[in-house]
Amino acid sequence: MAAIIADNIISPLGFSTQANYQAVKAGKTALQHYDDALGIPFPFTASLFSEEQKKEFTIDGLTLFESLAVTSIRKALESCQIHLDKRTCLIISSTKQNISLLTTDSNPSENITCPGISAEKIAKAVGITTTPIIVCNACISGVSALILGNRLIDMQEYDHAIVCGIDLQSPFIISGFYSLKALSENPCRPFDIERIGLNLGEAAATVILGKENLTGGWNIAGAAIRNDAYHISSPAPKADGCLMALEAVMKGQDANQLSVINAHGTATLYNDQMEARGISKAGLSDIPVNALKGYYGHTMGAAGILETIITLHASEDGIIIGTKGYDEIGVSGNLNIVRNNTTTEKKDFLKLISGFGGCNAAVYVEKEQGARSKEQEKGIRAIFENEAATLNVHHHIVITPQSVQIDDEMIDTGMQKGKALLTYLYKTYTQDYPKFYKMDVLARLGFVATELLIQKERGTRSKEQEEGKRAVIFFGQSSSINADKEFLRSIADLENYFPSPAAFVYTLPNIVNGEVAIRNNYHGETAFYILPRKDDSIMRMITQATMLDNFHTSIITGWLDCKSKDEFYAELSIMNYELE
C-alpha cells in the first residue's frame, strides 16, 4: 500500500496540479474545434497544447515527448524531498511515445524503434539512475503504471516510484481513431444519450509514490487488472473484465466510504454502456459516478494518472467534479451520474478504466487516517514470506527467425525462415484460428509461441489451471514498430488518404496479450512492458509483482520483440507460483 506523496499535471489547462484542478472546478475545458490542424484532412475536436505552451516545456536536445515528461517530473519533485538513488524507479505510461517522429523513411530514429532509449534520456535528465520501465497497456497504461509502482514498493524493491503518464497527439493517432469511427467532431458527452464518440487530448501527469505513511495522507489501498477475453477493440457487452476488476478492488472495502467512482467515460457508445453495466453488477449503482473527458479529452497514457490526481484533489477539497457534457442518461441501469459539481464529506474514491486488448483496471485510493499497522504490512507481503514458495518454470520456448525450441526439444521448422516460419508453425500446429492471418507480425509471434507452450502443457495440467486465472505479461524493446509503419503508409499520402482500422488496432503492442487472452479465455492480468534492452532481473521482478494479485494461478511471460517481419525473438515461459 504505497503512499501518494507528490503530483503534477501539465496540460493545455495549466502547468501545475493546482492550475488544472482550479480550472476543472470552475468548469473550464481545454477542448477546441479544429478545422485544419496537424495536416489532418478532416475537422475534429481535441485538447492540444498551443505553440506558445510547447515552447515553455521544450528542452534542447530532447524530443517534445521527452521534454514534456521531464518538465512534469521535475515539477513533481519540487514539491517533495526524496533522494534519487538506486531505491528510486521511473515508470512511464504511454501508448505511442515519439510516434510523431515516424516517417516513411526506411531508417526511423532510435527514439522510435526503441522507446526505452527515449525513457533512458528522460531518466538521465531528472537524475534517476535505475533502468526505466515503460508501461504500454493501451488506455489503462496510466493506472497499470500506478499499480506496478505500488507493488514494487510493497515488495520493498524500491522506496519511491516516480510514475509519469504522457502522450502527445499527432496525425497518426487522430487518424487511427477516425478510422475506427470513434471520434466526435463536437465536444464529447460521457454517458449522455446523445453521445457519439470521443475527443483526444495531450498531457503529462506525474505521481510520486513512496513507502511513507503519514497520517492524513493518501494511499493506494487496492488495485486489480482483469481481461475481458472477448475482443481486441470492443468492450465486452457483459462487462466481464470490468466487473472482475471492481469486485477484486472492493473486496474487504466498505462501499459506503466511497465519495465517487471516476469512470473512464470516453463517450463512445459501447465503452460507457460497458462501464455502467460493470458498476451496476458490482452493486455500486448508488455511488456517484463522474468522468473528466469533457475537460481534457482522452489523454491516453496520461489519462489514468491525470484523472486520479484531479479526483484526489477534488476529494481533498470535499468536491465531486461534474461530468462536463452530460445532460441525460444514455446507458442502461440506474447509474448515479454527477452532472454538476457537488459537495461530499467522504474521501475515498475508485478510479475505473478500460482499453483495447480487453484490459480493465481499477484502483481504490483512500485517505489514510492513521499509521499502517504491522499486521497490515505483514499481510501485504504474505505471499513472499513463505520461503518455500517459488515461481517455477514449467515450460519454456525460444523462437528465432530460423529455429524453435521447446524445453530441450528442437521443433521442425519445415525449412522456413522469418515471417514464413510463423505461418508454417500456425498451419502445422494450430490451423483452427483463421484470425491469425489478420494479425501483425508481433501478434503472430506471440500467438504461435503461446500456442506451442500451451499444447506442451496439456495433458499434465487441469483445465482449471490452464484457463481463466492466468496472467499474460510480455516484455519487448521495439513496441509495435512494424504495425506502426504499416498504418503510416495508409495516411502518408493525403491524395490517397485511407487510414486502415485493421492496421491501427495492432499499433498497440498489448494487443498480442489480448489475442492470447481471447484465444484461451484468460481473465487474468494482461500487460506489455517496454525496456531499453532485455533485462532478466527486471522482468522477473515485474513477474513476481504481478503474482502479488493472488487471483492468478499461473502466468505466461517473457521477452517478445519484433524489429521487422523477418527479425524477431521470443523467449516465453509458463510459470507457476507454488509451495514446495
Contents of the next structure:
Amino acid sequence: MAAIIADNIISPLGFSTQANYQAVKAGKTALQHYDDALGIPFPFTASLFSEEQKKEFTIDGLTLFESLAVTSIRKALESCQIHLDKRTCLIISSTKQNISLLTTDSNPSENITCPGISAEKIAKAVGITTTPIIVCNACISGVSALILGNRLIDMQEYDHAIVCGIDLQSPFIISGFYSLKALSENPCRPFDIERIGLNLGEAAATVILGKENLTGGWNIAGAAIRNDAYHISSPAPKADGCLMALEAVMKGQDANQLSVINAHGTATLYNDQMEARGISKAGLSDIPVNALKGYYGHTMGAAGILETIITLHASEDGIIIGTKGYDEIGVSGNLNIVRNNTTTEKKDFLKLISGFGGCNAAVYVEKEQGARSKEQEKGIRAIFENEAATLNVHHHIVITPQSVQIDDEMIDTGMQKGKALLTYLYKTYTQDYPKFYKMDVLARLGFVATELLIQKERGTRSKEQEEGKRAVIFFGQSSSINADKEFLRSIADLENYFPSPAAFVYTLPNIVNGEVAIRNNYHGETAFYILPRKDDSIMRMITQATMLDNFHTSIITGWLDCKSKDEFYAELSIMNYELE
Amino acid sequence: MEDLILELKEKIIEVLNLEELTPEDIDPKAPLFGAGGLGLDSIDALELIVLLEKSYGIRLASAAEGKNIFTSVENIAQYVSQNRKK
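For comparison with the form predicted on its own, kindly provide the form predicted in complex with the partner chain.
Everything in the complex follows now, all chains and molecules, and the chain you saw is the first one.
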C-alpha cells in the first residue's frame, strides 16, 4: 500500500497538475480537428502539443520523448523532498517511446530503437542511478506501472518509485488506429449512444510513490490485472477480465466509500459497452462513472497515470468531473454516467482500464482517514516477510535461432534456423492452431516456447494444477521492433498509404502475452516489461512482485526478445508458488 | 469472373497469411468467417477492407459495411466487379 506523495501532468492543457485540473474542471478540451497534421494524409481529431509547447520542454541532447519525460519527472520532484539514491526506482509507462524516429532500415541495436537505452538517458538526466524499467502493456501501461511501483515499495525493494507515463503522437499510432477503424474524426463521445470511436492524445504524467504514512494522504489500496483470454484486439463481450479485476480490487472494500469509477471510456463501441457490462456485473451500477477522454483523447502510456491524478485532485476538491462528450447513454447496464461536474462527499475512487492483448487493470485509490494503524502496517509486512512460500522453477526452455533446449534436453531442430525453426517447432509440436501464421516473429517465438513448456508440464501435473491461475510476464530489450518496421512499411509511401491493421496490432510487445493467454485460457496477470538489457535480478524481483497478487498460483515468465526474423532469444520458465 | 475469384483467393491467402492453404482449398461459396469457414476474425475483416482499397480502389466507410460483402469469395468477387475503380 504505497502512498502517492507527488505528481505532475504535462499536456497541451498545461504544464502542471493544477493547470490541468483547473482546465478540465472548467470544461476545456485539448482536442482539435486537424486536416493534415504530422504528415498524415487524412483528417483527424487529436490532442497535440503546439510547436511552442514542444520548444518549451525540449532539452538539448535528448529526444522529444526523453525531454518530455525528464521535464515531467523534474516538476514532480520539485513538489516533494525525496532523496534520489539506490532506494529510488524509475518506472516508465509508454507504448511507443521514440517511434517517430524509427525508419524501415533502422538498425535494431541503435539507441533510438532500444527503449531501455532511452530510459537510461531519462534516468541519468533526472539523477536516478538504479536501472529503469519500462512497462509496455498496451493501453493499461499507466495503471500497470502504478501497480508495479506499489508492489516494489510493499516488498521494501525501494523507498520511492517515480512512475512516469508518456506517449507522443506520430503517423505511426494515428494511422494504426485509423486502420482499425477505431478513430472518430470528431471529438469522441464516451459512453454516448452516438459514439463512433476514439481520439488520440499526447501527454506525460508522473506520480511519485513512497512508503510514507501520511495522515490525509492517498494510498493505492487495491490493485489487479486480469486477462480476457479472448482476443488480441477486441474486448471480451462478457467483460471477463474487467469483471475479475474489479472483483479483486473490491474484495474487502466498501463500495459505499467510492466517489467515482474513472473508466477507460475510449468511446469505441466495444470498449465502453464492455466496461459497462463489467461494472454492472460487479454490482457497482450505482457508483457514478466518468471518463476523461473528451478532454485529452487517449494518451496511451500516460492515460492510466494522468487520469488517476486528475480523479485524485477532483476528489480532493469534492468534485466528480463530468464526462465531456457524453449526452445520452449508449451502453447497457443502467449505469450512472456523470454528464456534468457534480459534487461529492466521498473520497475513494477506482481507476479502470483495458487494453490490447486482452489485459484489464483496476486500482482502488483511498484517502487515508487517519494514519495507518500499527496493525495495518504489520499486516502489509507480514505478507512480504512470509517466506514459507517460494517460487520454484518446474520447466525451463531456451530457444535461439539455431537451437532449442528444454530443461537439460536438446530438442531436434530439423536443421532449420531463425523464423523457419519456429515454423518447424509449430508444425512438429502444435499443428492445430493456424492463428500461428498470423503472428509476428516475437509472438511466434513466445507461442512455440510456451507450447513446448506446457507440453513438458502436462506429463507431471494434474489438469487443475496446470490450469491454475497463471500469470504470463515477459521481459525484452527490443520491444516489438520487427513488427514496428513491418507496419512502417505500409505507411512509408504517401502515394501508396495503406496502413495494415494486421501488422499494427503486433506493434505492442504484450500481444504475445495475449496470444499465450488466449491459447491456454489463462486469466491471470499479463505484462511485458522492457529493460535496457537482460537483468536476472530485476526480472526475479518483478516476477515475485507479480506473485504478491495471491490470485496466482503459477507463472510463465522470462526473457523474450526478437530483433529480426533471424535474431532472437527466448529463455522462459514455468514457476509454481509452493508452500515449503 | 473465374479469373477474379482466383485472383482474390491468391490475394486473400497472401494478405491474411493463410500459409497452409492453396487457392484450391478455398471453396468460393463457403463462408469466410465463423465456424465451418476459414475461421477469419475481426482483424482479417479490416485487412480485407485494406485489400479492396489498395487493389481495386473501393473504399468502405466502416467494418460493418464489410460484413455483408465478406460472406464468401464469390460474393466479394461480385462486389468488386460491380464497384472497382481500378
